[in-house]
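Have a look below at one chain only, the form predicted on its own, in structure tokens format.
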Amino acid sequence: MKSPPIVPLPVPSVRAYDTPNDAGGSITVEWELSPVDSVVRMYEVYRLEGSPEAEPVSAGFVLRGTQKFQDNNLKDGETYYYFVRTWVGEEYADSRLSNPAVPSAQWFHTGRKSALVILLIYGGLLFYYLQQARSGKPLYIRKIAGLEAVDEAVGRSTEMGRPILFIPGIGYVSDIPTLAALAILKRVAKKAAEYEAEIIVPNFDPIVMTAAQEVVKEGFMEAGRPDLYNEKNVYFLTADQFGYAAGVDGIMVREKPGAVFLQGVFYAESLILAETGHSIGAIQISGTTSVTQLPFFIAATDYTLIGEEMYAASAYLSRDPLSLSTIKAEDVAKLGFIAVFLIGILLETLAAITGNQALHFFKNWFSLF
């Protein structure tokens, strides 16, 4: 004897509501499942634009068991309606019709207070340190031996009567690391000028090559000295990888720089480049924020700035008051979180020790927002 088939039953009640901290567009369904949910085929959304006589356009569907969809690409502002449709097998049953609801934009996502506290927290420290700053107050910074031998390289070049080389990478105007080795490159160009020392800067990209022009011009008046300044030493070299590479290694050999600067991205031809200007006996000062090749840099130059310490080139040799702060703000804030970390790591250990669940740091912590 066959058993009756099973009769679609609806689901008891369906609930929309704008779905909260989104950029708006979207609406969330939710419903109870139906009595026969174990026996359902699928749960299909059909949404009503406008008013509940509106004609009914199936949203999606979702597989048993499943009680919320979110229904996206609406517009904000219009009022939708739902209902939820139950298959079992070819037979449906329709659900009530939902709630109004509106789609919306949030202008802040609850879901990132801490987000909230941590840039009020540096917002505040960077304040505190530009006030300090504005006020004539020194501000202690970490010494960067990379940046502070950039006098002595300058002037041991000039002692030795040879020029000196900088080699800004094979990045381009809009990579951060150039934009950074420029910084650096007006500095060094600034000194030379003082000490009265050739200054050579081969390019890899004619537009790197026009910025490094004015910055070393600049550097040249900056000095007081812009007669000194000849742009033929700040020229476009080639746009070739290794070209490039094998045409400043031969500036290296026949010019015998006393002094080689490595700033900017670099990739496989690093290691090529400092291991040539070794070879000649000059002082090399590398940086860049390739984590693939500063291991060479750190083997075969004599000193290296590592990632963040070339970002930090151009507030540290100018002693901006602004640029100052923000470094200084960056590191206290770092040791701040560090420290949170660290005692919530001992927090969390001792509560996997001694069971105590109120030592639970981070759960407690995060649960706060």
Contents of the next structure:
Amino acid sequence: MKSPPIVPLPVPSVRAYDTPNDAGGSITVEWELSPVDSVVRMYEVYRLEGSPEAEPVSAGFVLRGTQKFQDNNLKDGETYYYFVRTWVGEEYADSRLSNPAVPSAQWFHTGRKSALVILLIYGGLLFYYLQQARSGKPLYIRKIAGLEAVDEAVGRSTEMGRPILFIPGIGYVSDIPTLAALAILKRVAKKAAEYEAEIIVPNFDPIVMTAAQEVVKEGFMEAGRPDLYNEKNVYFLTADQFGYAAGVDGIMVREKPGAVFLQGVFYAESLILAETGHSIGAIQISGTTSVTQLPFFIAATDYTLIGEEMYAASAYLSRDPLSLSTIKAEDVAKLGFIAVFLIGILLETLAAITGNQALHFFKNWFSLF
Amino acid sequence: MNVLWTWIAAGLTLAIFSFLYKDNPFYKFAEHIYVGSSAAFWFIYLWYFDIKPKLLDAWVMNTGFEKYILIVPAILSVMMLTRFIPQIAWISRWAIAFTVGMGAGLGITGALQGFLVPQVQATMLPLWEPVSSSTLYNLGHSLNNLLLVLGTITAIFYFYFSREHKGGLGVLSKIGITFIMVAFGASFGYTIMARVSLLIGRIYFLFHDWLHLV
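Instead of the form predicted on its own shown above, give the structure for the form predicted in complex with the partner chain, please.
Okay, now the whole complex, with that chain kicking things off.
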């Protein structure tokens, strides 16, 4: 016996509202599922622009079980109405019109308040320690083996009569590790100028090259030897990852540098470069924040600056009180985070044991959406 | 024609592999072709995918604010070119300063929202979590949480720079660097596996596409 066809029933209610925490041009439409949702083919959302009498236009569709649709690319300040068409086979039923909704942009993303609070606290710490540094209070920073070895590597290279090769990685000038690498380059260039050694810097990015030229020039000027600066030694190679690796390898085996610095952003070429540097007998000091490349540097180079040690480099090498104050502020922030972890772990453990969901408030406060 | 390109690709692959023995004229030849052609490729790429669509075409197609805002990157680009004139080369520093400042600013918020805050939240784990009726499973699950928490906190102590790593801090930082090295060891093995598969791909090209042996 053939069962009677199921009649589509409309969704009971439809609500439209401006999508929160966005850059504008978007409305979110929500509805209750149709009573016959299990046999629904799709829900089609229709948009009416300006007035409830306007011509409806299909904004898109979603599959059964879905209760939300985000309509994008709308005009900010314009009023929109919506209805949802429930499709069962080739039959459909329309819902009533939604309330009017007007898309607009929001200045503040309320879902990211935790990031703002952390930034403000860190800013306050930084400001406090800057004031401390300016008042002449001495700030201590522990020894970092990789940075202690910079002078030794430059000196050794000079004694051997070989050039120094500084590889600033394949990052761009907007990458923080590249900026940290440029700070280390300045120190290396200054030492090279003091020892009258040649420094070679092949670059992956033209803007990093320009910045590197400025930094090396400044290092030579600080050492009082601007006459030794040769702009042609800080040059652009290629912006292709493995083309750059092949080129730098060629430079290594032909120029035979006594010291190789691998500092900045590195990807799959890291081991190729570090192994070639090892094969020519150069003392190598590497540093990167790329977690997947650090193991290769640790295995193939003499000293490695791991992650944040690179960021501490400029303060460590210059011993400038203002730069040291940033390290101090970071360290206090780290202790603060450990305290936050311990509070969060305690509350989460209590929540797991007692089943009290309210204790998740602290962890939930850090949610970003 | 395809056969010719396969022979050229195979020849260049072998020339690059010859570096494993030592630097030689074949490697130099392949290296210079690679570096030169890739530099040329990126020049064309930047023209067709950056300068032309985002500056020149956008200038013609846009109106009002979206059109005139393009003057800013155009001026910054021209400033960079002043490096070719030594007397006014200092002007290029302004463009560099703009890029560096923008990168640092974006980096702070990006790192905070992308890494720091999610990591803080992910570390808040219960040290005892009865997720199953099996006590052994619960013990294992809780031990896993304990290791994650201990590893994260001690690794932070390793990156504490304001005090010498002696006494209690020294012990904590040693535990921290041990966790870091274990993680690096796992990452090393995982990445080596991926590299071996790349090598297999190249060897397969030589034996299958070129020599037709497999």
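Numbering follows the first chain given and starts at 1. Here the structure is a predicted model, which means the values were calculated and not measured. If you superpose the two forms and keep the largest set of C-alpha atoms that fall within 1.5 Å, you have the rigid core.
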Checklist entry - Core aligned, does the CA of N73 move at least 2 Å between these two forms? => result yes
Next on the checklist: Quick check on K334: with the core superposed, does its CA move 2 angstroms or more between these two forms?
Outcome noted: yes
Checklist entry - Does M42 move its CA by 2 angstroms or more between these two forms when the core is aligned? => result yes
